[in-house]
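Consider the single chain below, provided in structure tokens and representing the form predicted on its own.
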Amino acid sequence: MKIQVKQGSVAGESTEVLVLAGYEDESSLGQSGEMLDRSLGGYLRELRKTKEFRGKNHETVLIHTRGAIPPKRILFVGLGEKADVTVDRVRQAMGIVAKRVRQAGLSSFTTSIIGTNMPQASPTALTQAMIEGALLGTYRFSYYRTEKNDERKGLTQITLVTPKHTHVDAIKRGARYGEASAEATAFARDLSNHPSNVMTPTRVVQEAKTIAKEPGVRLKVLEQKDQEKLGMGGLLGVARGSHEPPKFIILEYTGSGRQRKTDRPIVLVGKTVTFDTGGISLKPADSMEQMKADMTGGAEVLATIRAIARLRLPVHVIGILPVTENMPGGRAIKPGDILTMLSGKTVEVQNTDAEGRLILADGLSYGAGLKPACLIDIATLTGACAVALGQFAIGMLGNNDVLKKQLQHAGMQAGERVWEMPLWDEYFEQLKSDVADMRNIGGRGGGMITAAIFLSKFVGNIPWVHLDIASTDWSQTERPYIGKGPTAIGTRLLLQFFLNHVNDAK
């Protein structure tokens, strides 16, 4: 993708398609819209006068110019009310503008920096959400499609135009972080969308191996050898009944700067279950294929180092990968089984589909001996998560407030939104348990509360939160920069957790 920040104005670019933004309760084109529409003989303000474009949200009108003016066509975009208007909002709009520039079969367009209205969105949050709208707004997974019957062009550039040169540097960065950003969703979504006859925890592997060629980054990985020597019972016991030998990653970034490799580490942990059947507990066969994505977790920490050290942040990152698949067999744990885990704990199983927590336990208990600034753990945990909170909300419980603000000021920022449930002392009472020292699940009330008191238990005093995108990982429709299937929701919000730590830091 060629990103081209331009100063000057719109109405003198040649181009394919210049985009202009419209608000349904503001009827004005703008300094450049005015120049333009008196070369079209006032056809603009006709759209907006005879409600053919009437700006409401979502709205597009393609027009084209006949060699009028330089851009071969224009193609309005609603915003909506102009107060309504967030930093999502801009981002849902390059989204749909993307989608219908490929659908008319063209490749590039241009546009102002639109949203410049909203006093609290600078120039480069602005563009950063454009750039990932308009690049995940096309996104496709057609690798496995043997008929290419759709041939209309990818996006292949988009030019940005400012009239304030004190813009231009701000806007670059934003484009750098919005390009980033969508890359690495992106490569998510692809490690979650490749079937799990693909995506077995060694492929998982091999990819953490690709990553590791950047620069900066460290790889190693526990074979189930080295996982039995430390007694990661939890990982094992998961993967007692698959053919698949798992695997437990240790991905580490050392940002530029000697002192970076001093720094206490943030760590991140993901779930990686390359497929969950849920085990001996077997899941309903209805929609078990999406159970292919149940390694989103460990996908978004995968692309979020990836996208770290294509950025060079000066930051120090150890992402923990957990990977196993969760199957029935002859092997396979069964409820009442009774696992020691990397803490030394005692879980007794009660379900051997409430395995995410079982492997998260290891993988937090390994991070936690790193002696990291914090701990964030990011998994599609429980289905209680998805009834609490539908499918715009990530879960969010944890022990430290400021990390907990941190993120949810993140979420904000990425339109990957977070709301926090409580986690309270009390709800462990369901996690009590007769023969060990507890069980790993705690009935049907309060199920995200209990999974997340469960993982409370290995990380100490740490600062830790966690993060189920079981709500939000999954779309069974198609949204403005959303397509249906794995969304890779989370990694945004993890990127920009670290883009925000780095500003904060200057």
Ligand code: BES
Contents of the next structure:
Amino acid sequence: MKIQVKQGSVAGESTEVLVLAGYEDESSLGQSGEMLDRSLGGYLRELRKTKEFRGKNHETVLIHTRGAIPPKRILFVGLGEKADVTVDRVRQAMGIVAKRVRQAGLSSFTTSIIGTNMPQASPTALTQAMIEGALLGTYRFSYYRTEKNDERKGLTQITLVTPKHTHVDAIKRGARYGEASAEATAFARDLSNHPSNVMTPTRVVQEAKTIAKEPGVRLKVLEQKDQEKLGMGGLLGVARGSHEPPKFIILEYTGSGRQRKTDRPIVLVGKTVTFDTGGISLKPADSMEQMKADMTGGAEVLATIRAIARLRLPVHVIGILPVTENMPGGRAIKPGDILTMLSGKTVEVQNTDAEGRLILADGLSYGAGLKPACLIDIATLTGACAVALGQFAIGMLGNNDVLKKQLQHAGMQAGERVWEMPLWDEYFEQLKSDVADMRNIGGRGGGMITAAIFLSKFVGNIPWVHLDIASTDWSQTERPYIGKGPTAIGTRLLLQFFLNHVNDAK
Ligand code: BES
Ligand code: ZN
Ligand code: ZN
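We have the form predicted on its own; now please give the form predicted in complex with the ligand.
Full complex below, order starting with the chain above.
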């Protein structure tokens, strides 16, 4: 994708498509709109007057200019009521634009920065959102289609034009961030889209190896025998039912040039279950195919670290991925089995489908041992998260208010919003076992909470936040910049968290 940033006026651009955004039922065409309208003999004003373009959210109208002005076409996109516009609406509008441009068989467009009526949104933030929306709006996973019947290639160029010379650098930065964050999201979507017969634990390691080629990145993989030596009972227990050997990935980025090795690392832990059958507590057949995406947390950690490395951000980050399948093989763990975890704590497994917390516990204990500044885990952890929050919020629980606020803010900026749930120790009552230190399920009530309470027993006193992306990780519908299937929600949030970290430290 070529992204060009220029100072000038959109009206003068020779382009396949000029994109103009409009608010709902607004009569003003804006400065460049007025100019274009004059050259087009009042055509644009007429479209508004006849209500053929009302500016409703997600509305589009495409017109040909037939040589009257340099742009060959104008694509109007609606943003809805001015007072309701958000940065995410801008992102959505660009997703819709990108789809419409592709549908017309075109591959490039020109636009100015939209949403500038919002005083709190900087040109960098708006540009980032625009590029994210445009790139993700046309994301497709067609790797396994042998008949490539749709010849339309999709976008190859976006030109951003600003009248303000002083905004050029901020827009260039936003474009760079937006491209990195969209690329990371698309990469994480790809990893989750690949089926489990391809995206095995061994293949996840290969993906990590490729990332380790980026400057400043190092990879260490603990194989089964290493895990046994260390006593990773959670990961090894879950892996028992599978023929695929479990892996424990440690991917570290220390940056290049200005050394960051001495900074305490930020540790990310991602649940990486390449397929979750439920194990002996087998899941029902309906929609089980979606459990190929039970490795989304890990995919996002890989994608975030790749993006951080490519942007050469001055941060020290370590990604940890406990990787395995959850299968009901003859040697699989059974309800009632007791596992001794890496931390030494014992867990009675009452349901083998609550496997995420077992592997994450070992990931978190390992991470806590690295003496990090903080720990963030991200996981498709509980069906209860879907029940409580549905499709539009990531569940967040944690022991540190500052870290929670930072993630909440990054989520708002990224259009991947989190919602906090209580992490009160009273809930531990539900995890008590008659025979071990705890059990791995907490009964009917508060399933998302008891899962997080379980995890909290493995982080010591390190600032920690857990993000539950079950249900938001998979979209049932086509949305402006999210297709059906794996969404990779959380990737942009994590990258934004690091971008803020770097920019706040300046
Ligand atoms: N991977 C699932 C959670 C999940 C469900 C993710 C739906 C995405 C969509 C997890 O391992 C699981 O099965 N959790 C159980 C826990 C229960 C047995 C306590 C659940 O939520 O049903
Ligand atoms: Zn499960
Ligand atoms: Zn699972």
